[in-house]
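First, one chain by itself in structure tokens, the form predicted alone.
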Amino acid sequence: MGPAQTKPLFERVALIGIGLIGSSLAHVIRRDGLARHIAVAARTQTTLDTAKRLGLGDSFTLDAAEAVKGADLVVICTPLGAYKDVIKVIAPALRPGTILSDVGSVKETMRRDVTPFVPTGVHVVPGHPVAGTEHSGPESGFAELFRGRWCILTPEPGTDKQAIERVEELWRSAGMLIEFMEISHHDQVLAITSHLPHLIAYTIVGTATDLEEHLKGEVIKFSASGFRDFTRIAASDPVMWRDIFLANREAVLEILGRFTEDLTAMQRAIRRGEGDMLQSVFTRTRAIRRSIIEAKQA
């Protein structure tokens, strides 16, 4: 679906949060005219007015209940702290036959905090387009930031298949490939492939900050020795990844655990001097290198 489309997807879209995911996703309805009326919610004034110049809708209000008044999609783009308290505002101004989803990194948050305060009619359809940089903010937000990425789609048994098949649709024009994961499994599977490896980053820049002066100006200086890839991780918004820990605590503790586990292991073999046991790890992860390159998630 393009620009050349005669009828958009839907007629009110509703983005309540307006920060990476929530401006790229306001540029691909812009682009792709899958909106007439895009409605934004901040928190902030400051936020709003720097959404209000860039153009990413057509309205802008602080009141998340006046913009969903109407829509027939609502998508939540807030850190996930703040789901108790949008679906607070927002539930007794949604409409039946309104499609409500979100772009969260833990899906058991949409399930716990927001589908049991959600009005009858109105069809739930969790979703996680897997992009992002570490940027943040409605300036940071671009069209093609979800190009060739997945988005998983978490709706539960019984959901209606058409709320279901617009919002894959408008996925698939930002460029998405669409995968559906049962809640609990993507939460296991992102503790993995995200939460972990921002999870070490964030301890790693942590350690060198608490270097001692005359050592942390080198860390600096020679970062592009493998420093400074973990920099660019760990430079993600705080809020975010503070609400994702907290929200995926089981899932991130129990990986974390395998990880200690097979860090210690590594330690061990540093210390006996087992040569074969690390390069025979090495080769063997150097391989799924190779796989996210052929996958192109690279």
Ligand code: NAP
The other form holds:
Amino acid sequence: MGPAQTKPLFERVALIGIGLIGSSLAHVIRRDGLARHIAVAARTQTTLDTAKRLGLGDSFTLDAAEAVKGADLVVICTPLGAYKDVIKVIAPALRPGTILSDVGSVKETMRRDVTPFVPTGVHVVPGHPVAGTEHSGPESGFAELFRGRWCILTPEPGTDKQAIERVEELWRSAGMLIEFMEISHHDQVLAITSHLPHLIAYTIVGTATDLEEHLKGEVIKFSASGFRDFTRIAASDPVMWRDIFLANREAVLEILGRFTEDLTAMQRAIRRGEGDMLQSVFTRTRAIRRSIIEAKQA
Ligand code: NAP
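With the form predicted alone in hand, show me what the form predicted together with this ligand looks like.
Up next: the whole complex, starting with the chain shown before.
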């Protein structure tokens, strides 16, 4: 526990999954003394051993039900595709008054796969810290990951106010700015700001991978001309991103439809030599970059 903190925010926090996000959160909780006990659950012994070696918790188990026993905060930090299995295992061990949260990138998954199976008296406060890197696993985490970024909370109307406030306080300690959103709105916003860019990056890098051998070598050699930035995004965890596209199907397809229309318009402008059209689009997009820098999100 940190010296400044007399009573920690939580007695026992259970982290289900200890990859990039779970381990970064563990670092924050440790640093600021936000919990008396951190219980860590993962799927494989290798991950648990690494988490133990890094001192990311006080107890380590392959049994998520064991981890949540007596916890006043449980945070699901697994890929979205594991949520159904996780809630099946932990539901019988959740006691009334416990706060159940998560860090998933698509919030509909909590509403559909988790909330219906949560025992009465458990407060569901889903969250999404919009911060990340292309790395995964317990060794990639660091407390500063969250600083200055947004954390979006999506509790349903009528959720216990105190429970929401405690989750807010947790993420504020991590240095995050808090925003509340309705679930489907969150999923639409993230479809354009995060999911579509990842899909584009995966596709471009995939296209390059399929090139003839003599071109492939040149792609690597001259990657600094633009391609390199896409490869960083396209190096993100394949399982996590598979789950995001499956979970946010509707919103991604909607935004992808708009994108392909715009791409076709660009294709036509290039074919017809419409330089004015290209220049006007590129000028508008430059302004967005400036706004992001001004909002300190660059
Ligand atoms: P990660 O580094 O791949 O870690 C995933 C963790 O979940 C691992 O510890 C894994 O354990 C564990 N896990 C998988 N299935 C499990 C199960 N059935 N029961 C218990 N543990 C299980 O993933 P991450 O990047 O931290 O992402 C975790 C969540 O955060 C995802 O839902 C993602 O959408 C969200 N998120 C990610 C980012 C990002 O940039 N990475 C940003 C914001 C939010 P094993 O290693 O033992 O398999």
